[in-house]
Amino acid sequence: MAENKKSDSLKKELEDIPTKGPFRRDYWHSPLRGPWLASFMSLMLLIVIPIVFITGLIDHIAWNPDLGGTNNRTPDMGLLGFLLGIEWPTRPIWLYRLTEGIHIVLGLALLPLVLGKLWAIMPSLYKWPLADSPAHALERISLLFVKGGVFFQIFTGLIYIQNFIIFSNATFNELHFYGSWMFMGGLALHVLVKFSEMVKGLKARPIDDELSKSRQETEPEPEEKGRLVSTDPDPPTISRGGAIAIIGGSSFVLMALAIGQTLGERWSWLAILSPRAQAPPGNGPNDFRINKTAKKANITPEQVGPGWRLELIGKTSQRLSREDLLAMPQYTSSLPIACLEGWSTGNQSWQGVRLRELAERAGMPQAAKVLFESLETGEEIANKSFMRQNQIQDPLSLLALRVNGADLSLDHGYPARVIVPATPGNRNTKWVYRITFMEEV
């Protein structure tokens, strides 16, 4: 008798769950909530969302995943085994700057973006039954990998570049490559059963006359049969163009904070979402941003003193001092660093021996890839980096011995780093005491 008192109450609860709160139809209030409004910050999304995650796509592929070891940080790949092998350009010089830059400043323009489709939508949130009929759950369902995908990459992303301990570059980088995947299959399945939805209520009003309503112009949307339009509006406080203008400028705003990160030095004041990409203070020749510091990376003075020496491997076998290394050939090169969290140098004047001159002395002048070992301790993922042959062959890769006119500093990775054109700044090892040249990619 209890069983069926309990079981006699829950379905009450069910039964009266519609005209409770949210899930009543006059609880929504606003006038501007229709399948124009949530149509139109969906184009608005298709057209940010593939470019960030393109982007997202370049920055994997110029790690040279396919030469394995700490470059490929991804390595169940699956179907997306057609990144391997792509051979990353060593030209324009800037192209890695210029895309990372694109993929984390646009990135971050998204929230707005997101939150505005989601207050257009909410309403349709609280439907109830959540489902009912096979395809209404399949949207439900596109819906959940969608907005919680595009909320853990949005907010991931945000933590690491502002710096803050959670995640090790590794695991990063792991969780936001296959989050990116998850999230972009849920955004498929949802255009899929959205996108005719989508055109019909972009076309039941041109954007232009939408755009340039007044708000006492502003008036609800006929009813339809879902749930946005309110059956009990509120007279308008402000236009549907007025709002998108809130959204939109909200994106910009973002963008604006982050953007000075990729300009270089001169904007680094604008970089305020990027504490990282704050140039330091002074103007001396090794001046200019850093990524870690010599303390983090574990340098000790012992390291990088007289008694450094550099193993160069290939056919043959040396250690050169860095005294050697001044008295090869010397060449300059005009390169800025770009790294993962999006933040660039500008150009800055490199000089050291070209990489293609230490594999000819290594015996192996053809080499197809090239291991670079740090003195760095504590993730592998810092201390070996490969290259492939274009890189090594490109006259502006340099073992880097000054900068500016100076000696590198220490934080800057004295005695020798890597500086290698349209390269991740991660990528160009500092304080490298080996340099291995193989045959095989």
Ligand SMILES: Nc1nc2c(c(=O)[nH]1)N[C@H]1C(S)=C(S)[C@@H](COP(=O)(O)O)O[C@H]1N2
The other form holds:
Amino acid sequence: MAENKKSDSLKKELEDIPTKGPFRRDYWHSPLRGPWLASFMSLMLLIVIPIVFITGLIDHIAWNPDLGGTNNRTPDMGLLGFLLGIEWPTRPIWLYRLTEGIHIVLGLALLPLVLGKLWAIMPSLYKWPLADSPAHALERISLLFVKGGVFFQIFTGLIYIQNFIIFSNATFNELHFYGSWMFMGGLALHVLVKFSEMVKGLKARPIDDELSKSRQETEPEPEEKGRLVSTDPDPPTISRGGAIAIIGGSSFVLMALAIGQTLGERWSWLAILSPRAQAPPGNGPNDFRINKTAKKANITPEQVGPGWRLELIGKTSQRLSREDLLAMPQYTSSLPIACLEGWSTGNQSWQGVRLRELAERAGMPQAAKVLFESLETGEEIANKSFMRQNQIQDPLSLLALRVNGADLSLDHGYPARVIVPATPGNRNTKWVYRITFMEEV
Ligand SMILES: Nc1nc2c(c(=O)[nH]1)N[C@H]1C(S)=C(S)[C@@H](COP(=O)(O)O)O[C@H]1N2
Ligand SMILES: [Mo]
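Can you give me the structure for the form predicted in complex with this ligand, which would complement the form predicted on its own we have just seen?
Below, the chain from earlier opens the complete complex, with every other chain and molecule after it.
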């Protein structure tokens, strides 16, 4: 008896849901909401998201993940294996700076756009029953992936570029990479189901008409079955164009604040929210940004003192002192460091030995792959890196000993560090102690 009563009251409560709080249609009063606004926000997202996704994939390829080791943080790619084995070019020298810059700047711009879209469609989330057909259920599940996915991507990215150390570099890579596929899978399904609705929504009112309407001219959209349009609209406090300007304006502010760190130097003052945007004080030859200091990497003075030797391994194995390296032909390359976190230095003038001459010296002028190892014993991802033949062969690729006319500072990788054009910052190993050339990839 009591059981029955309980289930009856539960049933009643469930039946009552549509009459409660946000589930009630008259709970929502904004006169701006409707299919047009929702469709407009979708259009913005459909322009920005693919660019962020593609530049993200490009940044992944830039690591040369097929070389393995710490270059590949995301093994078991299955169907996505086609991404492996693409030879990342070394020119133009600013290529990675550009793709990573776009990825992060537009990725940040997504935050206001996503929040704006969420606001625009909020009433439709409070639908009861949650789904009334299998197709509808599928749509709502895909929405869960889309919304959850986009916030996951934005927040993992934000945490990373802000240097909040709640996960390691390696973990970030895995989360952000696999997360992107979950998100894009959900999005593909969502777009498939909703695309025609978006087109219809936009066609109902020409965009420039709607954007040029004043607040007074702003009227609710006609009733529709999607529950976006308020049944009890308040008078407008802002026009649709005004609301869109606030959302878009927020995106532009975030972009403006982020771009300073990619442009570097003269513009870095703009990047007030970026922890490593500002160059260290001073304008000496080594006063450009540092990712990890020697102290943090636990590099001791003895390790880099006169006893330091470079182990050069190929057909032969040699130990070279810094003097030996300085006695080889010295070349100068003007190259930036472009970090995964989105910051970049301007071009620095690096001096040192060409990688390809080191390959020759090791008896392997045609080496297909090279491994750089650092004295640093901490994080794997930072202390080892692989590069492939085109990177070894580029005449600008150096084992740098000096920068801007002075010896490398300890923080920039003294006694020797790698610098290769268009390569993600973190592949340019500092405090190198061993270089191994290999026949095969
Ligand atoms: N051994 C070692 N090399 C390293 C790093 C590191 O942490 N350890 N950081 C890398 C990263 S992420 C970047 S962006 C560049 C930064 O070089 P810089 O500190 O000289 O500007 O060095 C790379 N080389
Ligand atoms: Mo980096």
